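Single chain ahead, by itself, as structure tokens, in the form predicted on its own.
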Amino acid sequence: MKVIKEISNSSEVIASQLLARDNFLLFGHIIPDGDCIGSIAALQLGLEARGKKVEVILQDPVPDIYKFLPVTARFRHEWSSDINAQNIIFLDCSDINRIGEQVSANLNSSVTTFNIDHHATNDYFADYNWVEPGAAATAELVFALLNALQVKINPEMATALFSGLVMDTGKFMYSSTTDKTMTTAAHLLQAGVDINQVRINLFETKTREEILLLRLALNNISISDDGRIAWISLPYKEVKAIGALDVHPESIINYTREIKGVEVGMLFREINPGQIKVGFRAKGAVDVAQIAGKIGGGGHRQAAGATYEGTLAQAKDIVTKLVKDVIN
């Protein structure tokens, strides 16, 4: 990939580059969350409103709770021969590997790449990089970008971005929430967010498989002897047995952090035999992004993740020891 390495904290700089180009391909990260999906959905609609050709590829399926956003039905999940992108935009990806091996194998050096993200661990991997760790969500940046593109934000775009904000800020309760976040949310509400659809789909609707996965998770909670660490284990075979391999609810890990006295909560999910997705949450001064970084991951101070290659038992032993070394 050619190296331009333009680093800018300006939505206007990125907007001017996007307006001068066409044929965009938008990427989000594996196991996409609300911020990833909402940001992609809104930017796709915004670029199309400016007459641009846009395609989206997510390696993993869109979780059911986000399918109420109509544009997600157009997302692709594999590369096909009719995709002829000249420009690629990575959204909510802290590094290029976050898009997944299946789709990253098709990248080539002839395209121009854009990296729009809010993770402090971002490694500025694209030609044009706009990374703001102080932003509560990538959706916050996309809102500013749409304004810089002089796109009139319609209710569908607003609902997508609001969903991203709500999910990445823990309903505006995480410490990452700022006055700018709330101002952005207010503008989105004015633009026509369907608040009832957001509430019903994100917080009041669960599939049978989600409930079964939650039951399995609560049965598999462990707590350290001192009560400062808690973790949930989800073995591949047990998740497969309840038909929940494709279910990735973002809220399950929070049950570990909600236990009184717990400072760091973790979720160990075996997504494939020998491949463990590790999630971290903190509610005190512990920087879990630094812990995740020790096993090749990253994220934010209070929410981070990584992938561990090995057995579930090994992952739990190694990672819990890393956490204990930090908090003791």
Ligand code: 5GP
Given for the second form:
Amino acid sequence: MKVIKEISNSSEVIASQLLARDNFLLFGHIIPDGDCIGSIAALQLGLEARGKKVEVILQDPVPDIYKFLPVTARFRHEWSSDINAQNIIFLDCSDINRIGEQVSANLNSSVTTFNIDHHATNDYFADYNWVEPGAAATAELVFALLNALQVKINPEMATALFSGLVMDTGKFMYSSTTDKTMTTAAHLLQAGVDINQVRINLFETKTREEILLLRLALNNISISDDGRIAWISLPYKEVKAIGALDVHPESIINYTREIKGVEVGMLFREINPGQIKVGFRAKGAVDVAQIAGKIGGGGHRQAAGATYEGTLAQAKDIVTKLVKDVIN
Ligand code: 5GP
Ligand code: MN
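Output the structure of the form predicted in complex with the named molecule; the preceding block shows the form predicted on its own.
After this comes the whole thing, all chains and molecules, with the earlier chain placed first.
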């Protein structure tokens, strides 16, 4: 793969390349979120509307709340020998490792790769890179791409992209939300988003296990003496005991940031014994993507993450020190 560092292509360049090609494989990141899934679903439908052959691989399963989105039932979750795509599109992935080790092991270097993303920490790993850190969601970019591809956006595509916007912007409330985000949302509503279906599926279908996980999380919340840092820990054994190992709600971490005076909130979730998924949220000026980067992760200024190999106690000790160094 040739690496053209930090030169972002435009939607027009990407669109003309996609129109000239066929046989696409779309990839999203591990523990896929609404933006990742919505962006992939809409782009698959858009490329298929232009007569292209498209496959999708997501290493991890689609969380239940996103199963109402179109084409998600057709997504594959492992590599298969019948996949012979010549073109790979990575969506919402800041680096190539985000797609997961099981599927990345099968990547063939002779294919042409496209990287469409909005993470400032993106490392421009593909042949064609379209990276807009100013975009609130990858879905915002896919909306522009579908227009450049001259695809008529149908209600299914609109619902997928709108869901991506809603989830990545905290219901249009994060500072990443711009007038362009709102204009995109307005166009999507015009194109036929089913807003009741979006709200019910995304926010009003919590399972019993999810509520038990929330109870555990609120029980396990800690606040620093100065009140500027808060964190939740979810030990593997305790999550297992309530049957919530597979539950990955995107909202639990937000309770840390909602506390008055807290500037950085964190979630330490032991996803396997000795493997800790660390989530970060910032409320003020602190750039948590930089802090996450110090332990091999990344993300956005106000929402970032990383995976830490070690015990829960080690992760909490090291990461809270890193945060204290930055805010003091
Ligand atoms: P979340 O806490 O919702 O899982 O993630 C917040 C943001 O951080 C997302 O934009 C996501 O892309 C990024 N992020 C989460 N985990 C990781 C990680 O392990 N590595 C990198 N590079 N980014 C991550
Ligand atoms: Mn995103």
